[in-house]
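In the form predicted on its own, a lone chain appears below as structure tokens.
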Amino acid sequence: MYYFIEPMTEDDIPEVQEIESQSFITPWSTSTYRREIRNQASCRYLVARSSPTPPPPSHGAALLGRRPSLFSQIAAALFPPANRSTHSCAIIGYGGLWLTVDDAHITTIAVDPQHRGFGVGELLLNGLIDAAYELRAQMLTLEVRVSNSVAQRLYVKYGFQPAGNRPHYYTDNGEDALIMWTESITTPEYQLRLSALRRQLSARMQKHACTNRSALRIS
């Protein structure tokens, strides 16, 4: 199975809401998604899709923005040339962020439960980092449940560090949110770190795609 990301459109909202209902207790309304998608000055929303065959390379490059050298490390490995419509490629994850002054606040990331564990969330996070660069953000921030250690480990890997708590932030059970921030994402040090992480993710997802191809041939 191949995974790729592209900008969310209003037509994607019903599929996104299906995944959201499996991931969060308090889903967003359709009107909220429409408002966010239309606000291109300060918002970016993405979807992840799955495909049994490689999607067109243009979809790997759709979010490169001003920094093609960074994301191309994943795109070149995962998205070899092919002619394929994305209409038959199911949405299996999504994510979004807001720009506040010069900080990009990641508002949401969710992956269909059947596709978790294959790097889709990490792929979405990389797409959001590229979106932050496109919006000329200097740092990234987010909130995550204090009990969600899996997500926290991913964020720490990408330079996020704990910076405080929001007590009783989650309305479904009153759980606290851990606030996390990166240092500047524009420094050469961060970009080198990001490049290394993307090479690792590319290798991981290539291996997954090859394993699935072998399984299909055997069956």
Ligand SMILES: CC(C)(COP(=O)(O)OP(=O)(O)OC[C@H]1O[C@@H](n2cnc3c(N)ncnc32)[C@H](O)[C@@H]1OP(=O)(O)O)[C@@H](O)C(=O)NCCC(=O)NCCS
Contents of the next structure:
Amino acid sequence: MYYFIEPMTEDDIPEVQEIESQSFITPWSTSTYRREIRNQASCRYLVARSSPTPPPPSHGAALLGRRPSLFSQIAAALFPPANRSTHSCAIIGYGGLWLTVDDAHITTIAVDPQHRGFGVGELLLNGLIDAAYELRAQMLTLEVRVSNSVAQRLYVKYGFQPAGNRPHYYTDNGEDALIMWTESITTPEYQLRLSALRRQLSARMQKHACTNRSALRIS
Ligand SMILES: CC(C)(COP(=O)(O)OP(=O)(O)OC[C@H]1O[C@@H](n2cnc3c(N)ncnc32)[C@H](O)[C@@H]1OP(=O)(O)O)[C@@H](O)C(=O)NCCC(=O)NCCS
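I have the form predicted on its own already, so could you send the form predicted together with the named molecule?
Every chain and every other molecule in the complex is listed next, the one we just looked at coming first.
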């Protein structure tokens, strides 16, 4: 399977809400999504899409076009130019952030349960980190349920560290939120760490795409 990301549009909202309903208890309204997507000054929302064959050039271009350094390794692996074809590409994940002064706050991130464990969450988080650069944020922050160890592991992998709790933050069950922050994402140290993680992710997704390609050839 090929996975790629691109900016969320208003047309994507119903599909995003499908994944949201399988991932979170308290849904956002359609108007909240619209407001966030339209607020380009301080918000960025992305969708991840899947495709059994290499995606059309426009999708690759969207991925590469926003920030050339962004996913060059991943994109080069996933979009062999000679093999691109057109087809529909389902949304299988999404995420977003907003800028508060000079920090970026990740507001949401989720992957379709059937596509979890293949690097899509990580791909989305990378997209959000690059969106934070684009908005000139210095650090990233987020809240996560104290019980959500899967998401916490993903965040720790990308340099987020616990920085306190918000008691009874989640209204559905009164659970506390763990507040997490990165160090500055602009330091050479963080950039190095990110490059290494992206190389790993690229290799992982390439392998996944190749495995799927072999399966397609056999069937
Ligand atoms: C959290 C979430 C986005 C991760 O997406 P994903 O595509 O399944 O994750 P990935 O395959 O990209 O994995 C990236 C990292 O996440 C962590 N992770 C993913 N699945 C895990 C699991 N089952 N157990 C422990 N850690 C796990 C690991 O650190 C993993 O890196 P590794 O494979 O090198 O160990 C996804 O589980 C999800 O949508 N959860 C429901 C919504 C949610 O909780 N969102 C976060 C709100 S704060």
